[in-house]
Structure formats: C-alpha cells, structure tokens
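Consider the single chain below, provided in structure tokens and representing the form predicted alone.
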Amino acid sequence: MALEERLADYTLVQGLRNGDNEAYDELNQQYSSKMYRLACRLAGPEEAEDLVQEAFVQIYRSMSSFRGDCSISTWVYKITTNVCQDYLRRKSRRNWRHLFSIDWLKSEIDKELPSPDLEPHEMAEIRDDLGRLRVAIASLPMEQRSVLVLHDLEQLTYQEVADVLGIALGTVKSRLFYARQKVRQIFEGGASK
C-alpha cells in the first residue's frame, strides 16, 4: 500500500473512531456504490440495499478493531462480502433464481450495453449473452461466485481477494479457475449443475 493511501486510510479511520460526521460522509461517498454493486452481484438486487446498510453498521461498530493490516477498501469489501454470505446462508433454502429477477437483469444489461449505434439484432444478441452470463454467475456456489465477482467484476487483485475472503492465494486462483470453467460450461449450455 502506498504511503499516500496509508495516510488517507489513517486519517479516515481516525475520523471515524472520533465520531467525525465528515469522515462518515466520506466513507459513505467512497464506498456505498461499490458496496451496493458487490451486494447485487453476490446476493441479488432485492436485498442489496439492506445488506449495504447492514455492512455499514458492522463497519461503524467494528471500527475500533480495524488494525490497518490491509487497506480500508479491502476491509470494507471483506465486511460487505461476509454480510452477503451470511445472508445467503440464512436464506439457503431459497432457490438462487429468486434472487435475480428478470427486470433487474434487464436493467443491468441495459446499463452495460456497449453502443446505441449497434444494429437491433446485435443489441439483442448482446443482451441475451449478458443475461445468460449473469444467470451462470448466479448459479455458482458462493465460494466460487465471491472470488469471480471480486476478481473479474470488481477487479481486485488476487492478493486483495485473498485478503477480503481470508483465504490463501492458491485457493483464490483455484476457485477462480473452477468458477470460470463452470460459468463457461453453463454459458455455452453444456453443463448440468
């Protein structure tokens, strides 16, 4: 972690520990959209807002235990991921398909479509591919989904993913390999879960 980043983290953490409202606002401004996107990708959109609020509560409650071993962003990702995993464990009897509504998938796909200048049939193909990809990711076991979302979608490094999930670097690489392989199989229509 660069010296400037460490100093910024230290200043933010000190402000949070002292109950500084500006520090809380800064934390919220820096991380709320990232946390929301992560919660949507891990647990689905219906509960994402509540999960982010729960993660913020845990961050505020455990601020005194933040040791600075990692960056505050890694710590925030870790707490958010844990909150989502706990939620999914509590709701394990629900089928994962209920977590990802068709309307949400369509709105997410529309956000990520490349260019409005594409032909209608090209847009339809891309929309279909993105929808199938999201369903494939949502079908992964949580251990694999977490690694794939954090590394490939949130663009954390292998080491950051290992730090967030509290697992070995080799485990990150292994889970990512199998997650990508399973998504590819499901996406191409050749896998039976």
Contents of the next structure:
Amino acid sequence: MALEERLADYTLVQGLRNGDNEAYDELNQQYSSKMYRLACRLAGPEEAEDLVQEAFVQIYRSMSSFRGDCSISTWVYKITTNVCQDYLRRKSRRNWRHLFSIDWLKSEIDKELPSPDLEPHEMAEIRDDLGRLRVAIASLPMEQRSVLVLHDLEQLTYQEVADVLGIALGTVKSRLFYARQKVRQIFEGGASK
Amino acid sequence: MRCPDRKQLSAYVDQELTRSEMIIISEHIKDCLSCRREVAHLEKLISRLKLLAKEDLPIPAPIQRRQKTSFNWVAAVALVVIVIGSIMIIGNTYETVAVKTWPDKEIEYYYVDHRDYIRSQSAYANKLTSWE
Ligand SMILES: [Zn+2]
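Structure of the form predicted together with its partner chain, please, following the form predicted alone?
What follows is the whole complex; the chain from before opens it.
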C-alpha cells in the first residue's frame, strides 16, 4: 500500500471512529456503488440492496476492530463478501437461476462499448458474448464465483483476493483457474454455435 | 521443456508468478504452439471480462440518494441545536428526530442503526449523516 493511501485510510478510519460526518459521506461515496455491484454479482440483484445495507452496518460496528493491517478497500470488500456468502449459504438449496433471473442476466448491457468505430454486427457479437459471460459466472459455485468476480471483474490482485476471502495465495490461483475453465466452456461453447 | 501446468499459464496471463517463472514461461511459449493458443484463449476471455467489469449496474434510488445527498451545514447546525435543546429540555431522544427526518423506512432503519453505533462509541448524539 502506498504511503498516501495509508494516510488517507488512516484519516478516514479516525474520522469514522469519531463519528465524523464527512468521513461517513466519504465512505459512502467511495464504496457504495462498488459494494452494490459486488453484491449483485455475488448474490444476484434481488437482495443486493439489503445486503449492502447490512454490510454498511457491519462496517460501522466493526470500526473499532479495524487495525489497519489491510487497506480500507480490502476490508470493505471482505465484509461485503462475507455478508453475501452468508446469505448464499442460507439460500444454498436454491438454484442459481433463482438468484440471478435470466431477464437480469440477459438484460441489455448498459454501457459504452470502448470502440465506437466497431461495425454494428461486431457490437452485437460483443454484447452477446457479455450476456453469455454473465450467465456463466452466475452458474459457478460460490467459492469460484467469489474469486473470479473479485479478480477478473473487481480487478483485485491475487494477494488482495486472498486477504478478502481469508484463503491462501495458491488457493486463489487454483480456484481462479477452475472458475475460468468453466466460464470458458460456456463462453466458447456458445461462440462456436 | 515440458509444457507448464495450465494453472501456471492462467497465473502467467495475470502476471502473478515470480519473475523467474514468468521468464521461463515466456521463453517456452515462443516455441510452443499449444501453449500460445491456450494463452491467446485466456487473454480473449479476460479482455471480455474486463468489458463486463466496466458495465454500469444501475444503483437503486436509496443507495444513490445516500451518495448524492450533500451535507447541509445550516440545517445541520439548526437541527443539532434543536436536538440538543430537546434532549436537555424535554428529554427527547434523537431517534425521534431521525424518524421525522427520514420518510423512507429502509433508510430510516439504516441511519438510526448507524447513529446508535456512533452514540454508543462516542456519545456524539449530534452527528447526523445527511438529510434532505
Ligand atoms: Zn507448451
């Protein structure tokens, strides 16, 4: 962690511990959309909002136990991931299709594609790829989905993923490998049709 | 040289190997078509995942509002005076104020909860996050 980052984290934690308003605003501003996106991807959109609220409450409650041995970002990811995983364990009997509705998975990818000079059929192909990827990720077992989402979508490093999930670096490497294998089967299987 | 484990190739694409492992694999794939193919497939998958990473998941209104609401200092000072006043004079609890302040039930629960935390930690009854 860079020195400036550690200083900023330190200031934020002090602010939160003192009940400082600006610190709460900053925490919300920096993390609420990340947390919401993570919850949607890990546990589906239906309960994502409630899960984020629960995570915020847990963050506030555990403020006193934050020792600064990881970044605030890792800590926020950790709590949000735990809340989502607890929820998924409670819902373990439910098929992933109940968590991630097909409508949501197939919904129009609402964003700017990076190359506006693409031909319409190329854009359509990319959108189709992304739709299939969402389905593939949703269908992964929870442990693999968590690693893939944190690394490939949230762009955390292996070490950060290991810290967030409390697992060894080697486990991150192998879970990510198996997750990608499964996603590729679905992704490439669909592409050859 | 034998082909590296495919798990190693996956970590290679992420540049998550030691420097010497990275060098050994990059030398190997220069001469190995099958590993080069594997790496190309992985890179394509990862580039698509990166596109997916950028997608906008529309944030529902309550969370968004929490983000966008800016702190109104004039209202804050006024309310703090009222709250402290009511605690001192009428013995009112500030949760009552919170209920009045937040028309949205979910947010109301959330903020009352988080203020409870603050109060228990530091007895700052006047620290309200934001309101409209
Ligand atoms: Zn090879």
